[in-house]
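First, one chain by itself in structure tokens, the form predicted on its own.
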Amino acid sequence: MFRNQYDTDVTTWSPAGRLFQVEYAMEAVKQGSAAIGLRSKTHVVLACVNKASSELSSHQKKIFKVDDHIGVSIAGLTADGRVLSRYMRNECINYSYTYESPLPVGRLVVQLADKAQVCTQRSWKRPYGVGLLVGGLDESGAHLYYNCPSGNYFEYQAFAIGSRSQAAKTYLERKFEGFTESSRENLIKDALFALRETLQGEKLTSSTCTIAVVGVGEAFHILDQETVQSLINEFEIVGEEPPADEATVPDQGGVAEPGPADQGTPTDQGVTPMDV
């Protein structure tokens, strides 16, 4: 993926005003399996696709608990996400010990963004190759943030990152106006439907996805497989799969068909570690 003499160092600007190494790190996020976040006034739901690099291996954990009121879902290089989630956990513990109150979500996101920005301005470091969806609840309500490898962060009502995330974004853009008043169950339902959009015809089951919830009176926790499967059956997501079977013929005839929708598709077959 070598472009020119301006992409050998993260601190070297191109004449067009670009930092190619940072852009490559952002590309790694697109190559990871999909992660989705949604929020209402009272709840935040995080969801991700479980994808193993081989049929003989288990999938990588992609949703991490940071504190009772904060959790993260990642897409990209899982090792980087694990390190950053540990950093966030330490910050929450230190803040709670010092001030005897939970760390506000926005403050933690800014600290995380500052940590990522340092790696874009030091020649002996590399940018983190992972994007994080940070969901949490504090005194000001429910929040959902996206932290980018460039050090930027954005707050969203709903967002999707990773491979084939554009299909999920399209679904979320159609539905997001009702998310603010949505109940916990409806948020989970929309998260499952959005996840299904990223699977491109594959069957959605409890083994192919992970769902986590945090809300008022409900500490951050990951739902067990039995609960997720019962929700899938209840929402009849599996029952709506037969129409997708009709699309299997064109999918087999052109495997590269999902490619234009998302640049991360070429790694969906376990070629790189970012895939998991």
Contents of the next structure:
Amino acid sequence: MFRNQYDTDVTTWSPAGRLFQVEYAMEAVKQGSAAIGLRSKTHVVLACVNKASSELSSHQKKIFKVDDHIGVSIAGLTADGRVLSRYMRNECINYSYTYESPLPVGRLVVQLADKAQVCTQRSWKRPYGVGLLVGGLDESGAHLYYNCPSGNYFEYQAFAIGSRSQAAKTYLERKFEGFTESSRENLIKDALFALRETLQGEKLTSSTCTIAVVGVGEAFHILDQETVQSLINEFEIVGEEPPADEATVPDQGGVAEPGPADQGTPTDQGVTPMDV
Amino acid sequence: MTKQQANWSPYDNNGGTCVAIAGADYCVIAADTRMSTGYSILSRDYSKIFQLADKSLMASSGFQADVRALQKVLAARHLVSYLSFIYQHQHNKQMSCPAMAQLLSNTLYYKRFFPYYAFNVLGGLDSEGKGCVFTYDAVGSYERVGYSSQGSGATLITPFLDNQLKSPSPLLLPAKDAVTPLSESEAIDLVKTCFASASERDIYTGDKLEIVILNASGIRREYLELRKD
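Same protein, different state: after the form predicted on its own, show the form predicted in complex with the partner chain.
Full assembly next; the chain just shown is listed first.
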């Protein structure tokens, strides 16, 4: 993407029907450190790479608990992610207060998407520069959604966003058909393997990654460092290859699963990344 | 011509009594389960005790619709600060009882000019694990005490507790102890005695007694049948 005369503000269309500012916001997501999500019938696992600006500082928080049954991992401008998490928490609390039941995940992502869309149609605002992987459980089962800065959202069996996420996506594309019936432990194992793919040679330890789980009978929580390290050691995945696949998956465009809302395969450096 | 007075009141009193006693490493919170209006009984099995956080329980008598609304508002306000707290500090720590006490006070005063008709007793463990009891009026004035009673039977129970618990009594100035030296089982027996006596004289107290005991090993409930007349 190069600079052009139609990219100064978000309320200017290009002659080809594109909003460049929104596309630039999606670029910000691609620059952030990787975040991965996978789901089975009963659990959702979110994982992300920890990036610290220097050895002296602590790493950025990229996984947020939104409610007992929903959590989110982000890639991109983490400050935008923090603010959106606060919005999501408030929505969950208010829904719980009024209806005395947990907010269905599908409703939350629509509200989030509508909020993002507003910023694509106001001259005095800018789009949020963060992609969110929303994982949660409700009456209709386990769900994983991806919300973009464009205001679109998609439901997934498994997905990865951020820098070097294509490596993780390739791994997930091979394995995703087994995820629905996967056990909790295997799901976490697959998350760690996928995460390792994005590290491209760097050592996978509990200090370079964060894992969070939500499932049936299990509230959303971030696994503590010791648990993660022992899982890594147990799976002995530092340097080892992931287990062989049972079912070979014909190479398709993506791992998107058709759902009730507007869906589509996640396009890569497509002509119109916002379109469905 | 005299001024027209309102003959509709937004409030009602559903009766009932609440008691809480703080010990060295436990807290006992008790309330009867009778809900009434006027001279009628609405329910013989309605709980007035609500858990606000890990280590905080609230028992409230008065107008139960306002009590229920207050419980919901507190639960939501606790969640707002709890979730941002775990964001900042990454500990799964809930609000301490003294912090919850301040939150309850602020929530009540927020409605200073249309109060919650709720008379509350907050009980729990402080950050050192010692029992704590806070007692409130309808608009949020509160104080940490060693024991307290609120509701229709409070006038019968409070003098009895002053006599039996002696040392934490606020009538001895300065109070000798912040908590009662009684053991957990002695405190529970005392509470049962209080309610058995109060049910004899107070028509709004009776049916069943719900006792919640909070200590280091967690939370426990006991029930006792009371007079049903």
